[in-house]
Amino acid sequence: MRDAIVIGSGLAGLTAALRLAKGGKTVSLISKGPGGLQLSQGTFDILGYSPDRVSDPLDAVGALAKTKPEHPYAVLGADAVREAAEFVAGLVPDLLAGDPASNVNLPTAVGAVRPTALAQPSMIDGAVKDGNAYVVVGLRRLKDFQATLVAGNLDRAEVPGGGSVSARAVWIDVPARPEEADTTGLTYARALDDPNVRATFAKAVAKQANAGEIVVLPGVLGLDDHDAWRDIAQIVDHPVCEVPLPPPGVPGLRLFRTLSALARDAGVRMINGSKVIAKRVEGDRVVSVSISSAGHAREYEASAFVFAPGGFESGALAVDSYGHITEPALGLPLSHDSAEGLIHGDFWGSDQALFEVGVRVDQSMRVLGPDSAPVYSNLFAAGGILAGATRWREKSGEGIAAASALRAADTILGEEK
């Protein structure tokens, strides 16, 4: 029997597993898939909008906690979010940089300007500021990055704090593989792990940059070599900024691969491709969970469980044709069990309340029932399954995931000392 089982391999699951393993616990991590990190921007959002653009995310977390008591940040608080951001950044110092207390505004793959708290060092030099000049370099064989669109929108973008920037588009044709006309971002990233390939690539980019310009490139600057972008920037001899592409994206995959490797190195037993289908309960405790494996159920016992499967986007929550909302894996009570009244016709206006449905938790991240008492004494929840936040609109996903995961893990570590 393990000390803890973590369910889910997104940022919340990996953070909880690493914290528990580093605390001396035996941990198994069960996941039905690779988690949501590779679908992310590869950055660490704390709070980007509340509802307007946020410049000081930790201050905004404190304000949000006072005005929206059902939000996860109201339970967690700004100090916990800061600690979580610093913990994750400390695990991957070559992949996350910045100040959790101050958002940086970065260009996106459509030329918009997106706030985030921590970003990959390969992105930081592209921070949108008054007076910046950009050259957006498209790759002829990469269809997911339209340089003309990015430059056109960035050129007329509203600069946070005021002012303006200029941007122009250019195109180069450097193959990742010979005779391949349509190449994926992942293929380019793997190719650019090779110093010879990235030297050829960087020299082609350098010919397109004018004095004073920041070079904007698609987010494909290496996969496993986290210094690939530095080599490219040195040859180009200009500040370089890579922009994450539509998911699955290379920057998010870098984070997933790195955190997964750290978890394995810390002794976490990874059980991948396995869907949790049931639980066994004795008294007020979960004793085990079962997974579907090779056509039959397989049971895993543990002293504590952290449930971090994501939300609607990962299939962890379901709505049937009658509007019934359920959590199918463990059958946990939700903040709402019916979609009636949670969806309205103003799709581009105010938030759809449906996306705030999830499990309710107490200060320790124990799952609560309708009576606001813990359902089980040893079952904790973290990340996208938590009720009360529209993470994609707020740009709050990573902050909620990491802070709730640390709170759950620290509760387990504290209670078993």
The other form holds:
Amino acid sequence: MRDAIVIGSGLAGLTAALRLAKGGKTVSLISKGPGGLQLSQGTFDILGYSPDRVSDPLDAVGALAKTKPEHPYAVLGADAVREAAEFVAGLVPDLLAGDPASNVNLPTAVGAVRPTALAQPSMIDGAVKDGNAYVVVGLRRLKDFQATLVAGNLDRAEVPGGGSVSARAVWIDVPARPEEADTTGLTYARALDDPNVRATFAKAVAKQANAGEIVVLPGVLGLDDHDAWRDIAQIVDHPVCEVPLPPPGVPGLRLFRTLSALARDAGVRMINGSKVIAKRVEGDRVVSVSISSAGHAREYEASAFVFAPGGFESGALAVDSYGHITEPALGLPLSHDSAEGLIHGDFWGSDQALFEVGVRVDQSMRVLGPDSAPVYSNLFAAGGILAGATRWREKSGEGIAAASALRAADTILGEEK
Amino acid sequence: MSKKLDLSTVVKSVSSAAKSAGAQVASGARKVTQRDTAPDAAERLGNELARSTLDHCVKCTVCETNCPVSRVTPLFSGPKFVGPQGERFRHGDSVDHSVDYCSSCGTCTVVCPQGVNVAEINSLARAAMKQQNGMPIRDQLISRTTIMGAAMTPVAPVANAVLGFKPARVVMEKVVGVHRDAPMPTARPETLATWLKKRPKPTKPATRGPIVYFHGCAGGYFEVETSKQTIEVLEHLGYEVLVPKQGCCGLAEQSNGLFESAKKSVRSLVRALRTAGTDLTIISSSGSCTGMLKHEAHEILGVDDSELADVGTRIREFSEFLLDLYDAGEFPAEELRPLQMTVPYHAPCQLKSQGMGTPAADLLRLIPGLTVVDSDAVCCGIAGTYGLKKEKYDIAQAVGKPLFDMVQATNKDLAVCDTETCRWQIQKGSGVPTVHPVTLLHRSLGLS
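Can I have the other form now, the form predicted together with its partner chain, not the form predicted alone?
Expanding to the full complex; the earlier chain stays at the top.
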């Protein structure tokens, strides 16, 4: 029997598993897929919009408790979010930098300007400020980064805090695999892990930059070599900024690969590829969960369980054709069990209330029933499964994930002491 | 001895092996009878089995980022493109040859968060392609693993010499299409069956009752030592180990699109394993063959009978079984003697696709003094018979390269992996002797 089982390998699951393992617990991490990190931007959002653009995210988190009492941040509080951001950044110091108390505004792959709290060091030099001049470098064989579109939008973007920036696009052709016309970002990133390839690449980029320009590049500057971008910036001899692309997202993959390796090194048993299909309960405790492994269901017992499977986007929440909303793995009670009245037809209108559906938790992250009492004494929830947030609109996903994971893990660690 | 072999002997031995293995292959023909490919693959692609799951694809590209083949070659355009996307255009016909470069490692299905049966869709599409376009004799030859074992054992020194003799391998490459540098098993002078007959009765009382052992064809002929050690460890723990006479699971035939032969093989294996008892746990030290019985025969070949389901439910991979014992407090971890070393461990794809984690690594970590370093490599490249083929050899080597480097950097004398062909590939690619996890456990328990 293990001390704890964590379900899900996104940022919430990995954070909980690492916190528990570092606290001396035996931990198994069960996941169906490899989690959401590689589908993310590879940054650490705390709060980007509330509902207007946020510059001081921890202050805005504090204020949210008054305006949205059902929001996970209202339960967690700003101090917990700061601690979680610092914990995760401390795990991957070469991948996350910045101050959780203040947002940076970074150019996106469509040339918009997106707020986030912590970003990869390879991105930060691109922070949008009045007077910046950008040259956006497109790669002919990489279709996910349309330099002309990025530069066009960036050039006319509203600069947070006022002022303006200028941007122009250039295109170069540096093949990752010469015989290939259409190369993925990941293939480029792997190629740029090789110092020889990135020297060739950087020299081609260097020719395009004019004095005073920030060089905007697709987010493919190395996968496992976290210093690849520094090499490139040194040869280019200009500030360089990586922009995350649509999936496969290389910056997110860097986070996933690094955090997974840390978890394995900390003794976490990783069980990937199987869905959790059932639980066994005795009294007010969950005794075990079962997974649909090949051939037979496998049952895993533990003293405590952290449930961090994501939300609708990962299939952890489902709506059937009658509008019934369910959590299929463990059958937990949700904030709403019917989609009726939670969806409106105005696509560009206000947030769809449906997407705030999830499990409700108390201060310790124990899952609550309809009577607002914990359903089980040893079942905790974290991340995208929590009710009350529209994470992609608020830009709050990583902050909620890490802070709730830390709270759940610390509750388990505190109670066993 | 190898130096004395002349070319004509070699050609004779290769062509006679070809004859005995591919008995129904008409001379010179590049096509096989339709019966042995996948007569119903197209039909099955049209039904709900695997194809319907393609609608679950949200194009997240998680499979693409994990595919070991598209990482190294643009010839394979990736599991999402060839699988859930390409399949929409096929309508039962084969319209592209990129799918031939899929190695069937199954990683895409394991990592898919949405439950798309990517690997199954691609396996069926490849079987349909071979049915439509013909199948090389080579693919049939290398699928007949029991025949290879049975033919090589009596002449083990000769067979080993031929396979280790470069000119012979050049001929084999030209005539049969097996790459001259591809890893080959080492024939053993004694089969597991012979050892079982000769050895003295175990002295330790069977306090835990009977258990059935499935050794796989490699475990019967080539990896005899692994099988012996598995039996001895299980007996040491107090089990009476029953070893029914058994054949091949058909995995190699399946991955080469010989679906009818594969079905026959797996069905007769299931019958053989059931002769030892219909309620006993079955243990296997062959990682990939375990997966065939647990799910692949059902999910890829479409075998849907209660006997397979029975065996598939009762079978446990060796380390899975022992780690479960440990978690239940029934494994004598206190008996494990220290082994002061650091070993690289590689989890084979077909073990990972069983969705149970990597029990061997967790089990070996119970041995005091032993540091187990996970390879963190997706695939070794061999994928059963893929890496033997002359047109795939370079790809398979490129797939395995990061693993070979990691193994060499971790321990130049010993590596650990659960599956036979992967061990041969790692050993050949890295030069590091590679053993099944049982070898370390056997030693730590004081049995060797």
